[in-house]
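Next up is one chain by itself, shown in structure tokens, the form predicted alone.
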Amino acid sequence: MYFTLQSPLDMHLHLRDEMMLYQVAVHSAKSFAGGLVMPNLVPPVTSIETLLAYKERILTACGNEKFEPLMSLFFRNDYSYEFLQKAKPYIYALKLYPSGITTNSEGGVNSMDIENLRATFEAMSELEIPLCVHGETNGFVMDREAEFGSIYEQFASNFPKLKIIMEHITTKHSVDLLSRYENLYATITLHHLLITLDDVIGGAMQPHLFCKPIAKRPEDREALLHVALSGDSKVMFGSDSAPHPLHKKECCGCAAGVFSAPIALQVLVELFEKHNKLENLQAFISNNARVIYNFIPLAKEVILEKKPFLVPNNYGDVVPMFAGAELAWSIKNVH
């Protein structure tokens, strides 16, 4: 049996930089037409120069691969209009980050204020340039992202003309929302359509399953299934691929981060085929993201086979999701 997908993209990802970005970097690229590559470095990419530099560092370690990397800018409350209209033409979005709230956020957002924010709300309206918006506050893990969920109803009723993609979406409450605000989207991680708190913490802790926003429960796992399998326009697939070297999972102080890019698309084939939906896959994996983007990702064609993959234990010194276990299925061609 075979399955062919269509410019497959994965519209949130991180691909580190320096001796990591050359370890990962071609995983993605192999079999993702695209990905828009997260700016949280150290330091964070706030500018044209450092934004064009780390492109071009990306693209030198995919190496032939046809990939594209869709760039973000670190969000800050001071970009003027002039700076973000001569940043447009290289940007696909801006990332909204409380500060410190996960990996190389520091420099993020003190205050989610609108009167704080308005002004560069109001360019990226005008300008049409989405917002991306980790969403979890500073309280109880559990409860981090459902409190933020105010105020991303404050953000999408305040400017409507706003495109504001809620990431990394792990709560029924955040799927509640998407249809209550025209202008909110959603990115969903292969992880969280797959484990809840318990498959992290509930034996023994699992580090290569650590993430934030942290897991959630079995009902919050549902919601994100039904959504993602039914192909609902306002959901696509961000795998928020992070990865971290062993001995910052394996550790005390564990990172938090899923290195999924390698395995992705054969567990999501999997997992619609298993609820028999594999004919919203192609929605989920790139037609919606083309849409709420507005954009023509490059041409490739995927072709998966139903034929056991078993998955490396790592790659490079990074731990893969599923690491050592079998797949039922393979990518057989690219082109």
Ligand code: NCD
Given for the second form:
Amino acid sequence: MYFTLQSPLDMHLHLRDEMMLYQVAVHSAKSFAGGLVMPNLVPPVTSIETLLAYKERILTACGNEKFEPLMSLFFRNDYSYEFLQKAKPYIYALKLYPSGITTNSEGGVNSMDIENLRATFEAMSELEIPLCVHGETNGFVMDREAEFGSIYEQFASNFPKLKIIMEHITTKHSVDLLSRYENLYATITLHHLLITLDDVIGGAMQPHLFCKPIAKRPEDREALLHVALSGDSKVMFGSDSAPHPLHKKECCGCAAGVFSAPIALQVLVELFEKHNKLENLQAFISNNARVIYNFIPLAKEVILEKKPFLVPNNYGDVVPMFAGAELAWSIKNVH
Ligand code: NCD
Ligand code: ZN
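Next, report the structure of the form predicted in complex with the named molecule; the form predicted alone has already been given.
Next comes the full complex, this chain leading.
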């Protein structure tokens, strides 16, 4: 049995830099036509020059694979209109991180007060630059995303022309917001469709499943699954594949991030097949993102085959999700 995807896109992806970039980029480039590259490098990507240089390094790391890095800038509330206008041809989004909320977000925004953000949000609305948000407060870990909900609502209602993408949503509450605001969209990861907090800390602790936002309750996972499997035009796939070297995961003070890029398509096909929703996978993996971001991806056909794929235990010094497991689907051909 075969299943073909046209130009799969990963709309939330961490490719890192230097050695790690060369280790991981090719695994996204092999199976995806493009990906929205997160700007949380050290230091973060905040200028056009560093963004273009980073894009060049990504393309070099992708070798001969056909892959378009869709670049994003790290959100700052002091960017001028002129700067954003100049940046617009090179970027797909600005990514807003509350300061200190996740890996390399120290330079993020300190206050979500609308007045603090108004000038930038207005410029982005006018220039039609989407806003991607890591939506967590610094409250109790299980409530952080729900607490951020009212901030999303303020953003959405005060800036109706701004496209706001709630990144890597993990709760039923966030899913419910999608239908209430025309300008709210979301990415959903692979791991949040599959796991709950139980899988991370319910038994022996699983550092390779530890990420931000943390996986939540079974009813949250159900809501995410429901909206993804339905092909709802408000949601798109964003792996949030976030590699960290083994010594930063299997240690005291484990870094947050799940590395799923090399296995994402194979597992998504299995999941959609299991739920008899294969016909909606193309929308989730590519078509919705094309409409939301208003662009045409590189042409790339990925043919998957229902044939076992043994996931490597590691890719260099990074351990992938499902390390050592046998998946039902594998990638047969890409062209
Ligand atoms: C990401 C990372 O490692 O850069 N970590 C994560 O747990 N998802 C940052 C992020 O997207 O929060
Ligand atoms: Zn991320």
